[in-house]
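Presented below, as structure tokens, is a lone chain in the form predicted on its own.
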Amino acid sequence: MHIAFAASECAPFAKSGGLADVVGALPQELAKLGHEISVYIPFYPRVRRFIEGAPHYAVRSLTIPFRYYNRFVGVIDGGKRDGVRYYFIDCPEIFDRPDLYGPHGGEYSDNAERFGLFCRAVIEAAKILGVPQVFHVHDWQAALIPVYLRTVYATDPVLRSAATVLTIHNAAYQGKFPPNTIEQLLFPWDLFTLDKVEHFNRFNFLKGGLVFSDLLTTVSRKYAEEIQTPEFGEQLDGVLHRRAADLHGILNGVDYSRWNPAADTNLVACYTPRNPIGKRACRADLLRLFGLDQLPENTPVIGIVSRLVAQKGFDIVAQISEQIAERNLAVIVLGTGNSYFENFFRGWAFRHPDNVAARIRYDEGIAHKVEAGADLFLMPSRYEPCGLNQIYSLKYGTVPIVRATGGLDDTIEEWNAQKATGTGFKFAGCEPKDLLAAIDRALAAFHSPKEWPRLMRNGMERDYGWVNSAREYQAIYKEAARRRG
């Protein structure tokens, strides 16, 4: 089969969350497979460093219609990596800025046109590039695809047969605008309503997908189910309920060529289940690092590496901060977010300079080495669609605690340390007394000398790579493409 993907990121190109380790990783499992895969995001600054030379484009010009005016757009040929062809959707005077979304973590006043016209170029480039049999599209930055085909491009013979599929990573980013979006864009009014495009009088592009998409995808099993839920449906709870049978929770898997302790280059030293020496020359190195060098063998660390944001239940963890830092235990901070939350982990941090260290910034060299330096791993999500971090640690022998929501609750089982089973140590409401809990369950099982070792090798040998999942998606399109045939 033909799929493109599109969406707002890719890794290696344009990265600021799970979504482009996603959209990096599973189009080259399904290569794999023997599909052919092409990959649609916009041309930001920061993809021209994979460019060698002048951009070649395998589309010199398309026009993309607005209101009172047209966007004149180029698509660049990104080559083709490990099986799949990139394509980037170039109109400098709109995706030639510094952040992907809008600085400092806020949006951008003309992110209606900037990704409706990606949406709209994408579907121009295809039918000169190639339609493919099914358009997998992610999140609310490309959710107008579905759109756009159904409706504006519904008689189009050439793009007819083509299915969708609509992958949430995260419903609590809708893409939410006012009701004249539709005339910007250039849908009929007729769209704007309550069984449409329409959400408490804003144009949601995340809504439109919803209902237009052949089938949908999130990407874990509990979310699934919890988005459906008025508690974490964001208020789509009933669009998502009402079309249940099309939805379908696949986890997100990991790219173990970049996250595997056994040949991690930004480490000091490698490790394995078998021969898991090297891990304590990563805990050293990462004290180090963070100035906490002094630190006892005996006194376990625990890593944080997240956007410091109220989703992560990082509320739940200052209400107990001093609680926490009192007991025998080491706290390492990386991440940015909101800032409320980077002055709390700063001032944590300045109270007990001997046992909390932070980093307020995000380095993708030193999240390798938290995960491999800590001893424990710390989520404490309010939701959590998939997460990856759970995963990493996992494969590093770092030990989660993790509140048991979404792929959190999907990814760890609870240690039960009679049967020695079990990957982690889960606390189920939003309490700070269950978290608390679960962190001294967690420092027991540490300073156990026959059930840590096991607890670690347990995690070590779980795989969540992509090559469940991408069957999975296998089954999905072909399934998408057979509605359409």
Contents of the next structure:
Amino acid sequence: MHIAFAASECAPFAKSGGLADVVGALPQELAKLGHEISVYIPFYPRVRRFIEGAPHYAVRSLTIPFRYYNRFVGVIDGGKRDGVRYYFIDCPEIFDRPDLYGPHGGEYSDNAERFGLFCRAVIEAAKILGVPQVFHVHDWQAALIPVYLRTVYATDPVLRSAATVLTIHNAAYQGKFPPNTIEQLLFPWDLFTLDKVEHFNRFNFLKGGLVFSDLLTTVSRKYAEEIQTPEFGEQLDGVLHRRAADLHGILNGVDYSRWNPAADTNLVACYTPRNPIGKRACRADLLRLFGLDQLPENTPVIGIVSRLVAQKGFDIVAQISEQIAERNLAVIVLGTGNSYFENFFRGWAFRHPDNVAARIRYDEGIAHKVEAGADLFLMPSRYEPCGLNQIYSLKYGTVPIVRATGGLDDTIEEWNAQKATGTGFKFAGCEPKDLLAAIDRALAAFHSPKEWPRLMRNGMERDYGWVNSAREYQAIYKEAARRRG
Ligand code: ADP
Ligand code: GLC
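Based on the form predicted on its own presented above, generate the structure block for the form predicted together with alpha-D-glucopyranose.
Let's see the whole complex now, leading with the same chain.
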């Protein structure tokens, strides 16, 4: 089949979180299954460094109309990598900016236009470069593709049989804009109703995608259930519940060619489950990097690599930060985001220079070093559609402590010392005392020479590669195409 991916992020070209990892890896796995895959993303300045010489245009100029003007868009041919064809939507006045979505974790004021343009440009480009059997669109930034296809482009014979699959990576980010966005993006006003794109008197991109896509997926089974409830549905639970029969939870895989301690070029030493000795050198390297090299050998190190936003549950950590720091452990943090959380971590490190250290920045190389050098990995997320870092941690022998929600609950099994089963430590609810109890259980296991190596190995031997999930997506594409055909 020919599948076209459309998303606002794709590793290694442009990444702010796990969406990029998924859009970077799933297409390659599908290509291995024999499918023809194209991936469309915007041409941000950071994508430039992946192109040698002058950009080669697959399409010189597409006209994208808005209410009072047209914009002219090029499509850069990103070449074929690992069997996947990449196209970059080039519109300098819209995408030639330092941030993907806005400065300091905020939003550019014209994001409706930016991603509206992106969606329409992908459709126009596909008409020239090849209409796929399925458009697989990701999150709100690409969610207008199904809306355009079934409204503005409904009578276009070339596009009629193209099916659409929308994957929700995070239901909290919806792309909500003022009602007159309808006119600006040249949609008919009859779309602005409760059963279509209107949501509390806003034009809601994600809702439009949920209504108009043939099939819907999200990134874990548990999150697929959770988002149908008011607690997790971000006010879209009604729409999602109505489409429950078309909504599938498919767990994200991991790209083990990028995330594997046996062959990770970011590390000072490599290691495997059978020969984990190199992890010690990684730990020493990490502690040196974070200025904690005086830490005694038997002190457990808890790593955190995260976008610092409310979703990730660091407010629970903040409530007991002193109790945590008083324990015999160290905490190493790498993250950026919301200034409240950035300042909390800076302050925590300032108060406990001997065992808490934070780098408030985005750095992929250091992210790998934390995965490898830490003993434990903390993800206390209030909700987590899938979560990738806890799955990376398993592979790196870094035992996860997680809140039992979404993909965290689906991927981490509580350690059982009697049976020697399980891969980590979980807590339910949002009570700080429950998090502290999970940390204490983890510390007890860490200090048991009998338990710890086994617990590490259990995680390292788990396989969360893409193979099975790619097959599940393949079945979804076939079903979507069958319904359209
Ligand atoms: P989310 O997509 O909600 O941010 P995931 O766990 O799915 O959460 O994915 C996060 C991805 O982003 C991981 O690959 C992680 O390593 C990366 N990441 C997050 N923050 C940073 C950072 N400050 N530096 C480097 N990588 C980061
Ligand atoms: C989102 C979610 C995260 C998920 C990622 C990739 O950013 O917050 O849980 O792993 O998308 O699907």
